[in-house]
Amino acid sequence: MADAVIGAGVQADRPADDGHARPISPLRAAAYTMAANKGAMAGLAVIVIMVIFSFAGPFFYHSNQITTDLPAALHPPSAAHPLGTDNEGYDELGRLMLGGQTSLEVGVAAAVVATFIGVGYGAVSGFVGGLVDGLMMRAVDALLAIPTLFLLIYLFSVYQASPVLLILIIGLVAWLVPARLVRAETLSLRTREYVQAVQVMGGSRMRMITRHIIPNTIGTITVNATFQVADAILVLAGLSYLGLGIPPPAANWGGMLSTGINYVYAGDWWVIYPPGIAIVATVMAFNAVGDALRDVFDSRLRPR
């Protein structure tokens, strides 16, 4: 018999001794998920171009990004300078590998710092529940109720910031969607005859919340944590633009695309463009593999 088809959550594989189709293994069936969806392939393959731009692309294409060069400021592209230069005389090209190593640094470990704190928080509170769930769920509703971009903006304007200390600070912001998610499963999960054995047999709540709880909501916990990436990357461009980004001569690329902003008018488009292209190519393509990863770990999803 024929491979599986593409897509197919669990066609047949190759017959069995008895002479029925044998399914799909489901790590297979969600390989072939992901495969037919062209988005999510799409969104993949400019991940990694992004990151291969970023962080291998200055071995290749070496440039001054520690010194102004004044008299090569806004220079339009041309053999020695692809994209150009920028208003300080920094080559844009080389900039904008620069700023892509902070964007996914920054988006990436606040999404990990996220996800970290928001897994614990939600799965202690759907476990205990009763009076502790309800105070600490209470809890996230008052800090959900402060406008994330007036708390951020009040920190930046207080602190000097720094690839770490945006790290911390968007993380520990946005920790609150995953607590409230995985909050919500493990008020499901906590009812399972696996995990009422395991209390039958003596174990402690440590563990069921480590070894059961936890481990059955990683779908959720993965698809939220594309999702968080590419928040991450947007407030940091958000602030970024505002002016409270990491101070030169470091760079992300929304503090490229607010110095473009001044000079739109003036025509030098390649200050703002190549910026504002990264961004939206970056925050889309994480969007489309969180989408493909939902259809992958939610059977009702999968196409049939």
Contents of the next structure:
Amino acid sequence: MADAVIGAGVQADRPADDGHARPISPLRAAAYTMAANKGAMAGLAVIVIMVIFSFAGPFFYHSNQITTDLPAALHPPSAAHPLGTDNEGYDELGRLMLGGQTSLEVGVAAAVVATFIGVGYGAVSGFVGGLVDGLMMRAVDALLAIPTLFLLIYLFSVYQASPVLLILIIGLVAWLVPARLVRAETLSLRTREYVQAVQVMGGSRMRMITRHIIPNTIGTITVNATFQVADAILVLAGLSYLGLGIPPPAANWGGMLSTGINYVYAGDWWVIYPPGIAIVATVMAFNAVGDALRDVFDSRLRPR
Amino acid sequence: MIAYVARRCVQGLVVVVLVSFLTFIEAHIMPGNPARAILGIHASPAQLRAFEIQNGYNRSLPIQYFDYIDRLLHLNLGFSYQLNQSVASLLNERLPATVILVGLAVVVALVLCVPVAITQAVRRNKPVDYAITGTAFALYSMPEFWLGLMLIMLFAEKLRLFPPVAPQGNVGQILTHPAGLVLPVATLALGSVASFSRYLRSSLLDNLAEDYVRTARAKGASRRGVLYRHVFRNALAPIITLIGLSLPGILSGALITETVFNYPGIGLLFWNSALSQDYAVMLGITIIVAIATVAGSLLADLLYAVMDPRVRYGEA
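What I would like now is the form predicted in complex with its partner chain, since the data block earlier showed the form predicted alone; can you produce it?
All chains and molecules follow, beginning with the one already shown.
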């Protein structure tokens, strides 16, 4: 819907002879709106750099991330180790790449899990309506009332954490907000003519939800999923601080940071700032992109 | 108004019942069974059986659930076998400390977010806006434990202004050492300023575009007068709801903050219970925190309805 408005706005009243006679496609108009937002572009750049750094970096920068090397522990940056070594003698730069892989993977995967569950639940709840909707939403309220960290700590005191379990459990805890957002949009979408037309033509409820309602919530979903990635990276960091993250030798930025701060009084800055800055930059980047996407999808917020 | 209050209260009650159901499920996903979890791996089958009968674990799940509700209604939250103390009395000791921490942090975050948001809204897309927004975002993006530690390094180690560890003891002892509260409250508050101010900024901007602003300006009111007398008042109301919604997140933050500063609240208690696998304490804290959150958001909604009549009449 937002796209249609963008397209219409751009095409309207444009003189045919100013060299811009060709109408701008909605997608391209959205891309222009994005490109005009410097924060979003910077955020996008940071995300791309982090992904390349974490996933392509190890092919070019080789370091031993498998066996510990205690005599070489906590060495300051040098030619051999550009960012020094950590408390177990791992090369910090190489570890930062490895940790980035885990942090980004867990963040994105948890966001995907949360979004899928939330969208399905919210669309069904909003579409069915009535008492069922009321009960489904109260269940969301009940789960939201238990602070995420309290639930996660309880679950991880029962089960040993692994990357897959972390993704599933962070995702299972985080689907509540998208569920609410999608439900709210579904409530208004289900009364639109084109959705009712499907009903008149004998389309099934399933078809109405999957073909006509969910695709129209894609803007809300995308914006929220972007924020979800940022939140999941922070949750993983918090869990790692509490010792509930992924056990070594696997690495993630939050775990590196929380191990690193044990050495803060020794002045070993190189085990703290690189992972810390990586987390802050990545989380800020995802938030900036999410904010810009919201401007793109929400026509009301476009500059007046 | 009465109908609205009644409806929201019934909703809140339903949520609390569902929360009790959730914690009941939580209690039953423990490894093995509760008797094994509490008595440990060396308990004999006879001891386990006796414990199960004594605590009603041998009965059917629905009956156990109603027993659980009955105990909750009598404020019997179970017994900590690790600390040899009832969960209710533990909460009685620790809960006020967390209430102080969270309450102060919310107040500080609110006080900070108002000037930040006004500057952002009035100087929209100017360097000041970018600088403030950037700083707030950076603070929001920092893991709380790192922010807490940086504050300790700067204000406790280098400048020696505030103690690095929170005051210990009960509420009275905590309040008599306010300097020790500064860093924990700052850690918790600074993370929330970004989300509060971002919300208030967009709320201010929405209101600045309303017709009543133009009308007031046309009638000769100054920019400043319109901003503070009309726009600000209207923009502030939604923040009340936001506080209600942010409570669970702030409580999660409080858990980390309490761990960093060794602050004697329920977050630290919860964490220590997780380390010693003291499930009764964890579940007791969970249900109290959840009920507090439901009550908090209910209160926020009712306050909002009092402030903004459109809410109670608009939504049927």
